[in-house]
Structures are given as structure tokens and as C-alpha cells.
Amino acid sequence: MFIRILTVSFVLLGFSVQNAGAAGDQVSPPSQPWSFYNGPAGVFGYYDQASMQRGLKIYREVCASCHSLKRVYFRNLEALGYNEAQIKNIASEYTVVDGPNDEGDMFDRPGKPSDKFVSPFANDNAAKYANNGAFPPDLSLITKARAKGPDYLYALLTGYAQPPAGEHVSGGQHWNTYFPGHKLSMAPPLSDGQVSYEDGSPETLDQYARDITHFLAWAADPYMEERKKTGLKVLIFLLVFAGVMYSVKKKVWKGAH
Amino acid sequence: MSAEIQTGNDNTHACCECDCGTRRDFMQLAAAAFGAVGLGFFVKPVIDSLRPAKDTQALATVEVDIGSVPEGESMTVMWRGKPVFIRHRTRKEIEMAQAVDVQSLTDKQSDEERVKKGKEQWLVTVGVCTHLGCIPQGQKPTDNRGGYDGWFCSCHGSEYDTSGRIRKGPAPKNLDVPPYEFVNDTTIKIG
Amino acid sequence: MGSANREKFDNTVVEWIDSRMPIFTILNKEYGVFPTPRNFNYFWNFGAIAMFMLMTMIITGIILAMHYTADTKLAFDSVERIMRDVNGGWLLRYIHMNGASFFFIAVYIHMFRGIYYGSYKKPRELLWILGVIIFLLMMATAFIGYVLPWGQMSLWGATVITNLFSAVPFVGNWIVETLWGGYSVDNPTLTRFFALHFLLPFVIFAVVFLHVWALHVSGSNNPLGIEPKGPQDTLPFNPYYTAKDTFGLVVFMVAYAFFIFFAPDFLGHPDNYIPADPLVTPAHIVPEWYFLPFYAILRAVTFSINWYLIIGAGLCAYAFIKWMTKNKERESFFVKEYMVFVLPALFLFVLGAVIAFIPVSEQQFVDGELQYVGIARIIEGIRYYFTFDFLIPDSIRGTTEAVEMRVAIDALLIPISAKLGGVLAMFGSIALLIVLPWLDSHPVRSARFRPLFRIFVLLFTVSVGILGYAGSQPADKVYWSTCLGDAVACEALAHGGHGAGAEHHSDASATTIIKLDNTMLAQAFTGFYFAFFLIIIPLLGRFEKARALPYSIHEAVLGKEQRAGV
């Protein structure tokens, strides 16, 4: 019995591993094109500024009003390709309390560069209560915080559909073919048309997806630029020292065998 | 090292001997300066990582209202996490400050070189005394301002004048004067 | 460290400082022409490669704790700001956080090739123990690490693996209050597990030092497992193995450079950069992998032990030792000792089986009588007379009192529950390691010339990676599944999709499901693991016949190279 069970197991284990995902109520996002993507394993990955420079523009009119962004500073959009004074432009059309003054009192003033994006609510209890009780989730790190994030976040906002037939989507809940348990409280935030592109990319919601997409795997890992690159010249030079202490130890055996 | 490798080992000793050619020390010189330079590639970050940080760097600047200062009157501002002094200072201060004979000074620097032209009447310097770090009285009207009208510091008996320079007691040099500019006639910008 | 026959140094700074301190000498005698066996594979470049790996953990962990804040309410922060704002944060946290990983890494093919080449054997059964306290220090510093980010995971593990302690009978409660300094994972726990963290690695490293120290003194093994006959056999540390550790070691760093700079996330979870919340528990909650075959050992024991489990495998046990240690002329053993012994404990182990793995079916009285069919008939009599069910009353079946008098019977017939017997478990299958030297009484140490070692060997660090892998995944999971029994039913439960809707089916009773879930493959090779150390080696050690050794390394290694034709 033990040694029918140990066969069987290990005929099956290939076959599982594979579909280690798709178990549950869960579906596997499909895999995109991401510019950060790119080259084997990622290692020639970058960020695609355009589509970043969209995403924030879909962010700030769309994602906004309900999601923070919290762990973002106005200075950190630089990496983005603005320059200082576009930044300070930016970061001063958001109101920032602050304070206590000499008095004792908060009082709003506007952005600076060092400041990060204001929150939509005061708090998360605040954010609940105006949400029907679903919280809305800071995106700040929203595409590290999932699996295979990128790709699960397009999937998500391009996932919306109609619930199949015999499933029930109670009122203010949505059917979504990508979200964990399908029924999510997000109505569908994007639709074509509903941002208007200043550069001449389409204006359609599969492009509204990549680029929010494309913003907030920046958001979420800043430096993956700069890890990526770095990578490559300690790789290198890991294997060319591999090589070199390769050749010590040759030398240093020869004869000893 | 003088010790032998004593291991008996006729083989070991043949192959050191035959092979203590110009090759193996090569390899050898280059695997250890592969080493030195993976240790600060490592190193690097780990320094880089104790100095300040990118918010740090970024709060290094900060603005300040001075229109609600009235004459003769100072306000304390917080800068990279130490006060600075900002002092409206009277006609008879700044005169007073005019006046002496630079060469006559512990920290020879004239009252122009410390303040901005044309806005004379306003003193802005770190509010830290460079003998040892103490913060020296004076910003209120009541506070002991030592025997030149400026500042004065209790910990040691520092005394700075009307344009924060060192006139008496064991502080070296003057009041630091920050890096810092005018906006507009009330609002400055420090660092 | 005697200085009196030490030699003098060139250098006269070295020299001053040796004669009155000779630490250039002891540095010498033990790195520098410690005689070592000449024939290590690259397997033994793995101390070397954890010893380094511990350095980077205490470096880097060093600089991570000036900069992060262990406080509830702003760890998580902290850790973002590390990622942000500090300067090549990101990349030290990447190092620290993979390094965790890469240390596991390097231990377990460390202590495969100690299992492998049996290492753990006279004279080395001191050296062998503090590396398993090793391996204890630093899972307990590698689960404490991973709480203080104070991400979802963190939290979430934390409370799972600090309840298992609950299981302790009468104590457990107070144990785990005071391991949190509160009523759940709290701000008090975050605190003592960020002081522990700091702590550990420095007793860690205390104990590796303790290690290295009882290795100079019996001498490396290798992979020949017999001991170097003289110098022929041996060469000196340094250059041989400075030059092969530090080649082994950069290949090694290839690897670990490798993840932290273009996979720096994927031994780690998404879940962990959604802040900490008490309210809401994640989906599934998994250990980091280094945990995954032991946290599958904890899962297997779904069923609660009874007395007759324990009594019978007391039995066993003592009739195996009986017979392991047994005079071979006393023939007769097979007939008393077996009667004796054997059958009584495979009675009880039948009995305690029943009780404890088949789930109980409905029980139907009718006019006081069991109303079951074939087997169901036989097992739920069993179950009637040996859980003492019969000691209820029929009269108060159904009632809350009769609920109570079994609880309070239970409460006898079962000293460990499922939760315990988890624990138990996990913990023992760690300890068995501590007590491998004197279960394995072959004299042979390496698994080269031992052939049916070799195959057990390499079965159990397979069988190790199938439970890491049912660690991983869901309880509950089917791998496979069939039904038996009337074709017509089977054929509605396919249908009728799965779970509870199908049980309701008019015609369910005609079928039997049979199924292989991850409860069952977890449980399989848990079996195996224990059996491995429990059975399997105790019996090669007395039974397997090795091949023959050769005279000496030097002759080996000389043979091998003349055979190659050198």
C-alpha cells in the first residue's frame, strides 16, 4: 500500500506542480510584455517613462479618489522624467495638512517635493466607512504585495465580466473572472475613452490598464533599475573572479592528486 | 612566515618549489585583489548606508515666514535638526555690530559678511555654540544675552554679540550663518 | 596552544604579539598546515560557504537594525523607508533577506553530506550535536526574522507557530502569554523578538565556534569515511582547501547574487508587503520554504493518539530493541518474545488505528441496537466496546450530559491530541537527528560502501523535498480521487460538482470515494521519515554489508588516478 501510494504521488507531483495555481477559486493572471520584463529573467528590465508619466495621469484622475498612494514622495516622481519645477507644479495642486503651528493648529498648505501623495481619506476606518466597508488597499506596493503582480493587476482591472450562469453577484459586489472568490467590491474603474492621453496613445481601457499598471510596479520597486543593473556587473564580475579562483585552485592541486 | 609547512608531504613540497614561478603568484596577487575589490563593492553600500538618507536629505531645506517677527524680537526654526536663530534686529543693534574693529575679533568676519545686503536688520545663524553644542540663551528678551547683547552660553560662558560673533569666553569662532536666501521680503528659505 | 614549542616569526609585530600571545600560532597550526584529509569532494566546501553566509547575515542584520523601528506601528514603515530612503537600503535588506534563504541553503547540503558520508559517527558525535543545536538556533532566529517587517505573513506565522505551544498540556496557555507578553502577537511580542533576533546570531555564532573547535579535534571525515593513516593522506589547509573553499565559495555567491538582484521576491511571499492586520487572516497561511517539510510533519498528525496507539508502539519498540540486541544463538526469541510481544502490540495497534483514523459514521440505534452492515458493523462495534462508549447509558444518548461523560472519557483514553502529536512530531523529527549517531550502529561510515544506505539516503532527502512541497500546499488538496461503486451515482457526483452539494446526493451511500489529498501524501512521507530513522537505519546497522574499504586515502586517491590514466 505504502509503496502504491509513494508511486502515485510521485506520478502526480509533476502533474500538480503545474497546476499549483489554478487550484481554488483562483485564476492565473496571464503573462504580459512588461518593459520591466525584459530579457531573460528580467535582467534587462526598465521603465517605460511614458507609460509611467500615463499611469500617474490615470492614478491622479481615476485610482485616487478611493486608493492611497501613501509611500510615494512628490520628489520620487523624477524618475518618472519630470524635472524639478514640473514636480513642484504637481506636488502643489494637492493640499497637505500640517501643524501644529505656534497656536497649536493644523492648517493645509500646499505640496512640496518632500511631502508624500495625500491620502483620499483621513484613515483606514474613514476610507472603510465611505467604501461600504471594503477597504480600498494603499497601491504603494500593490504589485509586490500579489502574485505574479503586474500581470494580476492587468488581469484585474481588464478581468470584469458577467457572473457565469447560476452564480449571484449581490448588489454593490462585481463579478470579476481574475479576483480571489470572483465577487469583488471595485465597480469597473476603467473604461475606453475615459482618460484623455495628451501624447496620442489610445485611449482604451486595455492601454488605461498596462500604463496604471506600469506606474504602480515603479511605485512598488523604484529600484529595480538600478538592482537590475547592478546585478549585472556583480555577476560578472562574480564569474570572471570564479574563473580566476578556478585557475588558483588548479595550480595550487596540481600534483597534490 | 618562517614555519615550514610540515606535513611530510614530498609531493606538496615539489609542486611549491617547481611551481613558485611568476604564474601562480599572478593568479594568486589577482585572486586576492578580486577579493579586495568584492569586499568594497560591499563595503560601499554599507557606508553609503549611514549617511543621510534620501527623506533626510530631502527635509534639508525649509521655508519660513518671518513677516510676524517684530523688531528687536527673535524666532527659533528647526533646520537638519538643529535651531537657528532668526533675529529682527533694532537700528541700535545693528550699528552696534557695524561698529567694531573687525581686526579686534577671536573670528575676524565683519557684520556684512553676515547678513544679506539691503536686509541687514535680519541675523540668521545655527543656533549652536561651536565650543561644544550647548544652545546658547537669548532668543527671548528676557533671557541673559551676556555682555554684548547677542547671545550667551551657560555652559561654558560664551558671549556673542549683536551679529552672533564670539566676543568673550572659549567658543572659537562665530555663530555658523546657514545657507540660506530671501524669497521675498518675509519668507526665507534655509539650506 | 602550547607556546612552548611554538617557532618564531619574521615579522617582528607578529613576533611580539605571538610570544606573548600566540594567536598567529594557533591561527597557523589550525588554517594554515591543519593536516586534511586530501580527498574532500565539493560537498565539504559547505561549512566554509555557512560560515560566510552567517558574517553577512550579522553585517548586513547590524546595519538593518540602526534603521529599523520595532514598534507595531511603525515596523512595516520602517522596513519601506529601509527599501526607499536609505541609502542602498534596498540592496542590504535584499542581501539580509535572501541571505536567509542562501544560509538554509548551505546548512542542508551541509548536513546531507554529514548524513551522506556518515559524519555524524565516532568520534564525531559532539561535532555532530552542536550542529544540530546550530540548525535549532537558526530556525528559531530565521521564524523571529521573519516576524519583524510586520507584514501580513509575519504576523499571521508568528500566531500559528507561537500557538503550537498551547498544546502543552496544563501549561501551554501560560507558555504562549508569556511568549507574547499579552493576549495575541502583539506590539510586546514584536519588541522580545526584535532583541531575541539581534541576540541569536551572536549565540549562533558561539556555538559555531564550539563547532569548529570539537572539528580540529577528531579531524575532518571524508568522503571515504575511513581516518587519514598518516600524512600521505593528509595536506595542508592552506593553500589546498583556502583555494577550493574560496573557488566554491564565489560559484556559490553566483547564485545568491543572483536572486538578490533579479529575484530578490521570489523566496519570499507577496502577502508579506501587506502591512499587519489582526483583523483579517490570509487565505493560506505557509512558512518561509526553509520551514516547508517540517510545517508538513506538524500538518500530518490530523489524528488524535489514544493509549492503544502508544502502548502498542511502546511494545514494538521494545520488542525491536529486544531483537536488535538479541543473542544470536537464542533462536527461540521468534517464538516467545514474538507471541509475546509482537501480536499483543499489533491488536492494540489495529484497535487504536480504528479509533483514531476512521471518521465515525452516523450512528443509528434502533431499539438499542448498532444498525450497521459488513465492515461498518465491525468497526463501529470496535468502536463501541474499546472507547467505552458502552459505559453510556442509551438512555441519556443525545443529551448534553451523555456529550460530557464522553468528552470525560476521551479525556483518559487520549493523552495526546491531534494538535500535541503535531508538535510532537515536528520537534521529534529534529530531535531524531540528535540521537542519528547511536541509532546508526554500522561501522562503516560513508554511504559509498554501503549500497542499501546509499538508496535509503537518497530516498529520505527526496522524500524531504515531497513534504517541503505538501507544506506548501493547501490541506485539503486532491490529487487524485476515484470512485467506486455504483456506476450511475458516480457518474451524478461528477456532475453535481464537488464538496458539500455531492454528499447530499440520494444515491452518495452507493459509492465509496477514494482519494489521495495533500492530508494523506504529507502523512505518507512523515511515515518515511521517522521509519527512515527509526527502522531503516537501526536494521542497516546491523544487517547491511558493506563493500570493502580501501587500505588508506592515499591509496584510493592514487588508484583512481591511475585507473584514469594519469
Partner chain sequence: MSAEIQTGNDNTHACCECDCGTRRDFMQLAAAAFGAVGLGFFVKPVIDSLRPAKDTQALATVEVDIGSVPEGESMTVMWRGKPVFIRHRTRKEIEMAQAVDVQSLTDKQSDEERVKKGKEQWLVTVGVCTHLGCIPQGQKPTDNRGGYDGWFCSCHGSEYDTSGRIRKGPAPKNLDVPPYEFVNDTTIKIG
The other form holds:
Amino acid sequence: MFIRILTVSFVLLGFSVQNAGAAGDQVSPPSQPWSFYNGPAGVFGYYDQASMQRGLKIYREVCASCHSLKRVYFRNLEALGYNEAQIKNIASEYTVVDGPNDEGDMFDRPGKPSDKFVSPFANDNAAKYANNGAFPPDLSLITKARAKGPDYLYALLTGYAQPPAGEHVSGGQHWNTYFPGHKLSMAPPLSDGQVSYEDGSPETLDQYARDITHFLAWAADPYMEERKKTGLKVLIFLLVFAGVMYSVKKKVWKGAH
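Starting from the form predicted together with its partner chain shown above, please give the structure in the form predicted on its own.
The text that comes after this line covers the one chain and nothing more.
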């Protein structure tokens, strides 16, 4: 086959919600001009390495305290433009539980490029306990969890607001325009000036939301660029082949007359 088929296991967007409304009680997220997703990019879609690197920074400094990224290996960061030494340095900042050793005991060691990103909690129950019973979902496939996933994630991150008149939000809940039912347990994770950028990009909620969404879109579909390039080559081949066959057909039928 010419095109690699990427099998994706869809996950539920598990931000905890109480008294959530029906599925119809949801505002459709506006379309955003992603370089990789919709709009004029189409078959020529690509990932922006600078945006992905900023998104990785946001994940590590903000999201990683609650959310895992268990389907991404440190070595995969090469796609973001990091070299071997940089990847080794990033991996070594994490502590990995390994073993058993010769004595049958588990032990801690610095992370290596061959390791996956380390989860913030030992298990799901520990994650729920630390978040008042709300399980923070793994972010590896989060942009595949809904239709228009990148648009929805961006809208969710920027959609926190005061509840409308007549709406009650109980303690520990927050109003979000784009979340189904509008009430969720995750507090606004991002705000202006929260993360420092070394490249001079705006340190705003809007830019943060775009960058982390860009990074997580890559995490969910790392072969997108390769697949689109292969698909374009196939289309060009088919067009050329069709032209050749049309010329052959004309020549054959011309001789028949």
C-alpha cells in the first residue's frame, strides 16, 4: 500500500463533570487556522516546529503535573527539531522506576531517550485522589477524542468564563463555554504571563492554547506530514498514469479506424 494507515485508539475526554447537560448542550468550537488541520493547508498541511517546542514547554511546566503523555517516547522529540544531546538532557530530568535488579528490587534511575514520558501519578487511583475524585486523562490522543479535536481543545482552554445569570456552579466546578454541560472540575490551567518564551512569542493565553494544541496534535498523529507527502506523490503518479493511459487509448483507437 502507498499510504500508511495510522490506527488510533480513541479516548474519552475525561475532564470530570457533575450534572452535565445532554450532548446537545454544547457550543460548537470556532474553526482555527491550523497549519496541519483545516483551511487552505489541506494536503500540504505541516507541523510548526517552533510552536511544538513551545507546546512541549507548556506541557512540561503546566500540564505534566496532572496529565500523562504515555504514548510518546523522549526519542520522538527529534521530530520537534531537538538533537540527540538535547533529547538525552530532557529525558534525564525525569526519574524512571526500573527493575527488578539482581536482588529483586525496583529502583529509580534518570530517564533515557528510549523511555516514555513519565506519568505524574503511580496509578489511576492516585491520580483521582490527588484531583478530588476527577481523573485527569492522558493527553497522548486528546485531539482525536472529539470531532474537530484541535479546535475543541483550543476553545476549551480559552473558554472559561463567569456563568450566565441564573446558572449555579458548585464548589470545585468552573464554567466553560465549550464544555458539554459547561461545568467541569478542571480549573483554568493557563493565563497570560504564566510561561516564559525564549523566542519572543507572545506570552498570552491565546498563544499558549495554540502552542499546546499544536504539540498535542502532533503527539496524536506524528506521521501526518509523512502520510500527506506520500498521498501527494500517489496523486501525482495517478494523474501521470491516467495521462499515459489516455494517450495509449487514443493511439490504439486511431489505428483501429
